[in-house]
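Single chain ahead, written as structure tokens, the form predicted alone.
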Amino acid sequence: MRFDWDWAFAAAILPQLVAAMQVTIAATLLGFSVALVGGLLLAVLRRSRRRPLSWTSTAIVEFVRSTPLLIQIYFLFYVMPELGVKLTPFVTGVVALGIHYSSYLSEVYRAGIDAVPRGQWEAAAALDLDRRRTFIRIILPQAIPPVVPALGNYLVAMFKDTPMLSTITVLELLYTARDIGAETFRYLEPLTLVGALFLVVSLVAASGIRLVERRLGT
């Protein structure tokens, strides 16, 4: 392994790494979409008046938050096929990221919902709105905007966790960099470029989140 930087080699492998970045970004966006929906569902179930639903949701959140993401990825990839559920590595990674971050986003949603003044529920009841319409039309529009910064932070965190998908052969950025290194015996350029690409995308995402915050006035 050599430590002299080769600009020509770096330029040659950059298109391959950029292509792999597209896989990384796709896994992040799809996984986060799953987490947004799953987290909201878990948060709603935790507030259910039916104790079995509330207890089940709480147990799922605590279990997922208390186990490493890598173990969850391995479980879905190696154990689920033995139970008859076979998914591609990419879909497995998206599902694992979605489930893992659903547990965290459920807490974010819950904090936002709890922050809505109880008077809003009472006013909706006075207007004869049922619980479902109250939740969708009155509570959620007030609960979501304040938690957008926290949701954005978890989006960036999920993006930085995607290299774990390389352990199940998803051709994302880190897997591609290691593959290039194994073929050329040069790791300095590919791994440095991977770090730089993660930095650039994370900074762009953070800027986008701050822009959304300003527009929402949070």
Given for the second form:
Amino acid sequence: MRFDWDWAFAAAILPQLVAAMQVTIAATLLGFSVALVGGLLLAVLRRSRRRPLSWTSTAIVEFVRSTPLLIQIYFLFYVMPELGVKLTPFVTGVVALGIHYSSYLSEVYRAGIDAVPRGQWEAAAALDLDRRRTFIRIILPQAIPPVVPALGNYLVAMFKDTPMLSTITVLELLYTARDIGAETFRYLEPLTLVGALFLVVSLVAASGIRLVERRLGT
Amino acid sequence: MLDLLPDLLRGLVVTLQLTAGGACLALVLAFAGGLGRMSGNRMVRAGAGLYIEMFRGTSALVQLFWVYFVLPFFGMEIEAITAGILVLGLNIGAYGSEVVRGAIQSVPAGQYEAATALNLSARRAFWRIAVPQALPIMVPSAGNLLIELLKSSALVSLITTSELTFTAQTLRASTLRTPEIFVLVLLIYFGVALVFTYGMRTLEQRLSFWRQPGSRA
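Take the protein just shown as the form predicted alone and give its structure as the form predicted together with its partner chain.
What follows is the whole complex; the chain from before opens it.
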């Protein structure tokens, strides 16, 4: 047994890891922004009265949710250039995360929209509001606040999936940790610190979500 | 395109082994973690809570690398596929713990009171009254977790386990037929996920037969 945790080494690499954490957080926030918009779009299309639109949206959601994010990242990274679309690894990663989580968020939005009482639609119709206005002015403002905590949970989930971007050379936290490991032959400290950093950010984010939940509950 | 299939299907077999192994381990850990968290013993409760928060709070990929690269430093050399099953099981088990706990807590308190009134012991009330009612509640979430597990098994390719994703990457390097390979791989994962979804739906119906009117439980 060679348990030789080196505090000096851990302290020396911590600044490098914290700097890399910024890339992880940036990718998460950008990816989540894409997913917030993409998810809403999919949820609205799914409710469309035009069959091909709702059917396509359902198919996209089911397919994207049921296949691994890692393959989707590879797909964008290796296949897009063959189609003539060249993106940087970071942008590719953000797009992949965004698309993957759009499919989850669309289900969250859908639940929120379905939870708005039918009477609201009827009241809007009685007031002679058209479908689009009803949706934007009446339904969404009631549908979204209750699902904010669920959206928040997916933000944390996405944060924990960003290490996959290390496979397409995005210099985020895990990539940096492995880089340090390869240079120094010490994996114990970098990988343990990465785990600890993730745990801290996740726990802080989770308690933040609980706070929002309580706010929205009152 | 079809000439790529035999290799990919060989990879799929390993993916299914990872998924099956991970699922068995996760099932055990989910019950242990979920029940542990509701235990009257403070130490057990704290232990279960620590396990659940640790594995839910960190990234599955980081957990995998930690087990694969760091455990050898403690003198534990484990095979890649074993490391994969271990991490998948531990990770999904932590999420499953919350599913088990939620389902058992959703059994109405009156059921326990009724069991007490019938002079059933706490243990019997739990296994004969609470669990049979909680199981059908768990199944839909368990199905989602099973699909999460299937998808997470792709990560095990990164510690050189030749499952479906790894096979795809090797094929890509040797044939350069990138789009075909990845489309096939996505379709295979989707197909397996559909089978799992269908299977879990059947299981749910079986487990909740007593809820249907006219059934003799």
